[in-house]
Amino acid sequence: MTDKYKSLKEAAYEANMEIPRQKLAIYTFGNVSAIDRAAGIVAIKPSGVPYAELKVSDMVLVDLDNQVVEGSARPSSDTKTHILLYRNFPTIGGICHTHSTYAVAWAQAVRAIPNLGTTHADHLTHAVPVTAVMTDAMIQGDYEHETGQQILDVFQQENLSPEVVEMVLVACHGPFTWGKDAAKAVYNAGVLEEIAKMAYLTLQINPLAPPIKQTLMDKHFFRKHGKNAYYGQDC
């Protein structure tokens, strides 16, 4: 291994481990990927191998052209994506893409997930929004490519910051997360995958139960996030 890149390819590998420890995907699906913004370089889990199976050194480097620099493995099939949305995206450091059974449901059923409680509220102020569904051309053209372009396009047609609003679904498919760095991209997942099962228990007690008034999700989100935050320790 490369001891430029080791820490890189560590943190890479440690959040792909975290993805079957959370519950968050099965066998290979799911992966996520770690940049060095200096150096233009991204580690991601290698195309299919099973989390059980892989290691450290299995992971890919690919540079921001799509390029494998280092690995004798293919990288994700999710790659082109990844690499997009850290194109498009200058200061996230981690993407985390899993198949979680509740998010997963709500991106084939088309539906944003809303903003319905406090526990959602602790995290964004907007519902977890949904891609729009792809054409025939995008999907039989340059369908990884085409998926991180379908959130592009919804963060901008529903002008959502990527340092604000960190997951979306792709409709039919999947979540994605990102965050500061790998872990936290994982850690976003988890959250969203417990936000898409409240969410839907609470829609089946009651489908008519209204989104969170403005000001108790105000208050949530900005305890947690801002300049006069309070929750948690200071550092």
Second form
There are 4 protein chains.
Amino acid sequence: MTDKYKSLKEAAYEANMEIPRQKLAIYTFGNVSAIDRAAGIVAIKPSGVPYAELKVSDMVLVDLDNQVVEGSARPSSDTKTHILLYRNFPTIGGICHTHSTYAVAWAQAVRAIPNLGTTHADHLTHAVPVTAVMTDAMIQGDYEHETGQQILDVFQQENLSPEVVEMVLVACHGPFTWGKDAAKAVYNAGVLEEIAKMAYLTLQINPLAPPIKQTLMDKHFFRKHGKNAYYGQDC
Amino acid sequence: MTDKYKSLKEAAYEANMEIPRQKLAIYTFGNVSAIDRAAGIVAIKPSGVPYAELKVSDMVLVDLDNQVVEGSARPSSDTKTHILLYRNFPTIGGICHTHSTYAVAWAQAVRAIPNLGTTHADHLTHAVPVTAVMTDAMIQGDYEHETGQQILDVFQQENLSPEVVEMVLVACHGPFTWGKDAAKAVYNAGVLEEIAKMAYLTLQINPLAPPIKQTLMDKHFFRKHGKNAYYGQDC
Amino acid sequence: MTDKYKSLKEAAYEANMEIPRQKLAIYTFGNVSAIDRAAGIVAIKPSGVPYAELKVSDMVLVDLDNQVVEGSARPSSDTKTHILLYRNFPTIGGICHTHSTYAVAWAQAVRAIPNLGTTHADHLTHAVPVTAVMTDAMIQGDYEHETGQQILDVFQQENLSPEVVEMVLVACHGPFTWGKDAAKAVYNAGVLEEIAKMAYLTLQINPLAPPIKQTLMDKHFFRKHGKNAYYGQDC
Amino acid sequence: MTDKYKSLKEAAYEANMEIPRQKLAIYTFGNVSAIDRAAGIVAIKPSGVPYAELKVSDMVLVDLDNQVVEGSARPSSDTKTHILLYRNFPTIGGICHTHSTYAVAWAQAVRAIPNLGTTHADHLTHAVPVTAVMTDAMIQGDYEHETGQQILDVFQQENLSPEVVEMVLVACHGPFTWGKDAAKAVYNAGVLEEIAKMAYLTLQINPLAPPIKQTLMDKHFFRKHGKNAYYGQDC
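The form predicted alone done, now the form predicted in complex with a further copy of the same chain:
What follows is the entire complex, opening with the chain shown before.
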């Protein structure tokens, strides 16, 4: 069984190790998972293990009913959030959660990150959405599942596509990002931290800084994404 | 005698070396101590020695009456603060003092750090308290002892437990943190610096950012601490 | 043919690699080009390639009509901006575009960076100019060419010399810098990021901070530039 | 002759190399000098040489009349500022000039750095003074000499001792620091940058943050300096 999911666990492990490399969290904070859609199996970081000690073989395998399938360690305490997103966002292949400093600051401020320039627009054609503050009933109920539900709710309310907007801020908590695979999910966490810092500084310099024009936002997004893209290499 | 306290001095040394590794102070600033409760002996950094030159054998041993028991160097000038905390907080095993930038800024602002999100709530269910500004009599008296007294006073006034709140800001000075051992004390210094920065940024983005809800604060703290914790590994 | 432009491609490659070394952009963001004026050939970074994977042989050669002359990869999506600048600024030998954090913040704030001190004045005797926000027609037309046109427009309107002012902010986007060669172009990108940060902090400390006096600005610029310069070594 | 000043040049070289190590300036910015008081000879960084290329043998020797005594390179363009300070502050053995980011921001803001806490008070019992803005006549006259004169003027006006206050901000320019030797001068440049950042953050958190009490300021300074000091080791 181990061999069967070797590459899945390696992908999850490598993406997790990008968190400290890109300075997206300190100590044990944060976690990344990767999914094998055909098998319905997710590899995720074990809970509370420092990155410096993490090994490929530590990755825990869970199924889409939140049951541990392989691994002696307890999976990330945020596992149910990941699973709910995998069940509802069928095209994503990896999810990342960090406590990166500037993204957390926006989440704690309970403010969406406005789309102020092309660095942001290169990656998404919206503000980075922020969820509502959780109700006491959600917090005291199935908390990590409800965290995922908050994310689904804001995407539904703002009519967002998880293929266009691959990041969200959970109010009073921090960012979740995703993508076609685990590497893209953690890449998006790095992008989010950078645009969170840029937006912070922009509004400190000019509190009336205008949001980017719709045309410029679309230009930058669609020169990188979709069938008319001309950024990057085809191979 | 040296052999008897070898592991105590090693624990203190390793925790001290985390200060420059985690960038919690420059040059010689900061110090960590570790206590052997059975023996009533504390190992602490010698005063004014740069981290790059520090050796295990430099750790100074002092007893709970502030007397040097072993070591040719003068112990940290903050030794009496450490000793008073050890005498009054009987369950702690290590203490750390840094001059980390954001924590010092809150201390100089004479402001408690509000609990604004889950990064903070994962570690304590209160604001990070700040002591009163010292009176002239305390400053001109037994200063380092009185610094410890200030900390005890704010814990008593705000009815805080040193097992739940493992960190404090000394007004116009900087942070002290502690924990079950020296490694946990310096870990808490790293956590404090991070939440100090996050709180700073949050209030710059939104000066009216709400404190975290009591339910969410409790949820995050108690999923990591106490008998119902489910974060991390049991072993 | 490869051998003929070997040194041109090496110069472009080395200057591109300074972007991550100086932390002027994350991931694949940013690009530098170098021109061989005699041949009318420009070497530029291929589009969307991470710096860690970049090789000298990846540099794409394009002519001044934006045609690829050598190289299997697609050139930077910003190539037309570079080419328009080379055609209109005849004395420059290299161009750099980054998404460095503080420079982008000023660009997103649509604010010129005021000349507040000698660090800035050592490099240019003006504010760092910011272009107008692009019209929809320009964005939906030949976008990257029009980005260059915006830069030419602000230089004409403010009567600036590209030999004295080697940097500009494109509104809602980010910085372009240039110089006598590619190494100087990326050096200027590093200088711009530093003065962008200093100006940000200065105005946070004192929103009424005065611009540098004309005499002091001239003193610092001309002790480093022109026939009476006495900074640096002659060789 | 070379051998005679070998240790002086090594001391100047080592102190200069601390500037990039402590991230106190980018590229070629900044310079440190060391003086041999008995010989009346100063070793100083050559002008405009990048730190990565600097060698001990590059240090230029100048006398107290600003004449080059040894060295094929042109000395730092700030040499006359150093010399005037050495002539007027007879007990100092080294001088450092950087363009460190936060110290420059305060200099550009033309604001003294208030003494807000013990990190600052551990090193000096005053605000960090800022000079007046130079007159046009001074700028257009013997500029670098007049820069030194500005420093002397503010020390006279505020009745400061260069042995107690080892740092100053030159308005619209940046910091100069000094000490008993070149190593202490650059150490003070690192301390200044840290307290400049702490003071910036403190006033952002609480614009009404109180200056440190006189008693606490004196306590911290004199436990580290003078005949009753008990910080550090005696040897």
